[in-house]
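Presented below, as structure tokens, is a lone chain in the form predicted alone.
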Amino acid sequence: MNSFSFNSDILHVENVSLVKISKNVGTPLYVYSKKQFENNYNLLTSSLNKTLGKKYDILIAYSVKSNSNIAVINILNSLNSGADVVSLGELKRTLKSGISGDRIVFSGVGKTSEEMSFALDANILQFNIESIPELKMLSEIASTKGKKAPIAIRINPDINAGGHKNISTGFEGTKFGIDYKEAQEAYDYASNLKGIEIVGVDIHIGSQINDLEPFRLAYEKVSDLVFSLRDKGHNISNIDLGGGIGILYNDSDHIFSLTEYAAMLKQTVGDLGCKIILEPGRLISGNAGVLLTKIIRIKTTNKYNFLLIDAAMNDFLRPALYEANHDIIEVIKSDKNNNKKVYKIAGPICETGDVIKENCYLTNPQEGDLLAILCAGAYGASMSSTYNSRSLIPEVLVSGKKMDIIRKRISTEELISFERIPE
């Protein structure tokens, strides 16, 4: 079910215009559906409850960078989600947002003393750790406290997944994880030191991976690692398995279903009896938000068609880092013909990479018209920034018939504010 839709040839979300969303907050600027983030996650723990059984301990482990937003975090507590963070802020934000330590996990190659100090004294459910300095050093800190510091180490299982080369993490070659060879020697290494409680086995292989084999790879590779950890004495209780499930960005996107994931994944580690944490982002945020912006002006050059609008990559870095493709449609319909130009969509930034989106069909665009950038919830507000001293955007939340803005737009003047000229 999506929550975006026509009535009377007006785009809504939910039950509410984005014509009228847009008169009163602005434009450009992020609208998210309460609705839809609900239906996503209960998608997900329903297939896999109908698959996998009650038998089976599920954490669903909210991947916060996807939306960071507190007041998402928070709809997600409230249907019993945790956490995987990795930064001491997005620690503090998912605690302000009513999820409690023994719900989250840690992940992240560079944590600090002081992330891990912190995250020690919330009581977390778990570090995912990605090196052994990283494992020494929160040996110390866990001792010094006097403190077990609950742990998995993240293994890389060198295999290529994902959907650009930018959000592959599982190969060898990237910063993640301990090599899948180098395993065993980890664990034996952590087992001798103070302040460390082994408890599990962490993965993650990339983002927006829309086949199902590569997760079937890696798993099988848990799989052996965990009974052949256990053999050597350790406890492994949790597998945390990542993120990683794609979504559709467009009609031309072809993807798995969760039945099918949830089958895959009784089959290839149901038989561990481990409590089993997943990390998803994208699949609960991605299709929730859209980014609502205007038609600055057109300009026609020999060769392009282009629409200047005012949502900018600053705002989503997305197309720009990725080379991500999102639909774009107008807000109000135009008329019933099918007469549509392409267009190549553009913002106001002082950069050649600008671009929202290289072909974009439409008709008959003005200026001051309104377009939605589908699918804009997952990576969008939480990787914007202020580049060319541009204004960070709202977010508004709709449910039902009620707006909120639940961040307000940052102006030029609060951000200079947290600068000065010495004397």
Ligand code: LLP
Second form
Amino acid sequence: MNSFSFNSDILHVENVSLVKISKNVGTPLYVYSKKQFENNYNLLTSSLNKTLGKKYDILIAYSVKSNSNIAVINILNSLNSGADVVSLGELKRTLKSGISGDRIVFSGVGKTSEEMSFALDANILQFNIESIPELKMLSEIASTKGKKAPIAIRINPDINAGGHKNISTGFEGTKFGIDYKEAQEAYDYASNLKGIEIVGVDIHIGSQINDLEPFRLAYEKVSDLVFSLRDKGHNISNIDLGGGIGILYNDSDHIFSLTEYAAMLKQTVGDLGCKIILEPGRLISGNAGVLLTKIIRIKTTNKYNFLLIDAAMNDFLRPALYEANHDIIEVIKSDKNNNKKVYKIAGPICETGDVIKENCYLTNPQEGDLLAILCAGAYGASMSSTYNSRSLIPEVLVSGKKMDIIRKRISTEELISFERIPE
Ligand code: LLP
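For the form predicted together with this ligand instead of the form predicted alone, what are the coordinates?
In what comes next, the whole complex appears, and the chain from above leads the way.
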């Protein structure tokens, strides 16, 4: 089910026309569908429940980095989701959105003492630890509070997975996790620290993974490790299997079904008797949002027909950073009898790399026309910046006929007001 569909040739999100939203709020902006977040979450949990059965204790810890607007986290909270956070900022957003500490895991390779201290006070479920020095620091901070920090160690299983080299994390040579071969030693070390309580094992091998095999290999390694850690007397009650499940960005993409994923989960880690934590981000938020933009100018050169739009790489970094190819469609359907032409869609930023789509086939686009960049709900707004002194664009959430501005446009004047010229 997709909450973005045409009604009388106009693209709607749920029951609201994107033309109407653009008139009310102005472009560019992100538009989200509440129902789509809910459907994505419910599809994952129902696939897991159907295949695994009710006796499994599963926590979906929504990866807040994919879309960190508090209204979005709050939707997940009302579905009983937990959260995966990677900074003090994300932790504060998550708590403010209503998710309680006992459903929060804290990942991230460079946690500061301030972050550790705050998370300990929030009584979070688990710290995912990425190095021995991190373990030591956490133990010291917890001890001064008279607490024991619940930890899982993030294991680097040396598996190559993920849609692009910049989003693969589980192979040797990345900064992430502790080498699989050194895991036993790390757990032995952790068990001697006063402020640490071992509770689990953690991995995250990458993002936008559309093949089941890397997951299977990684989960098998987790299972082997849990058995050998238990043999040595360590208490492992949680396994955190990270995020990474890919989504369909284009018609030509292929991906395993969530039922296949759940069956693989059952096969590989189903008999450990552990609480299973999953950290999906993109799977929940990706297709729940579009970036709505307007054509500023059509510029034809010897080589290309450029469509210059009012959104740019600062608003939406994925194409420039990962060569991501998002479908882009006209918000008002044009005459189907006209031939399509190929356009290169670019933003106004002064960088050659500010191209949002290389080859976009459209029918007779005009200046002022609205375009929707699809599947922009994950790693869109959350990765935006104000480069070229552009404002931070608004986010709108639609539910049925209702639309709410969940982040207002932050103007250049407001941004400049934080700066000062020394006297
Ligand atoms: N857990 C951890 C520890 C992570 O590092 C990530 C993503 C996730 C969960 C969620 O992964 P997901 O289910 O969304 O794949 N900006 C990139 C993606 C970077 C992902 C970083 N870590 C993009 O736009 O594709």
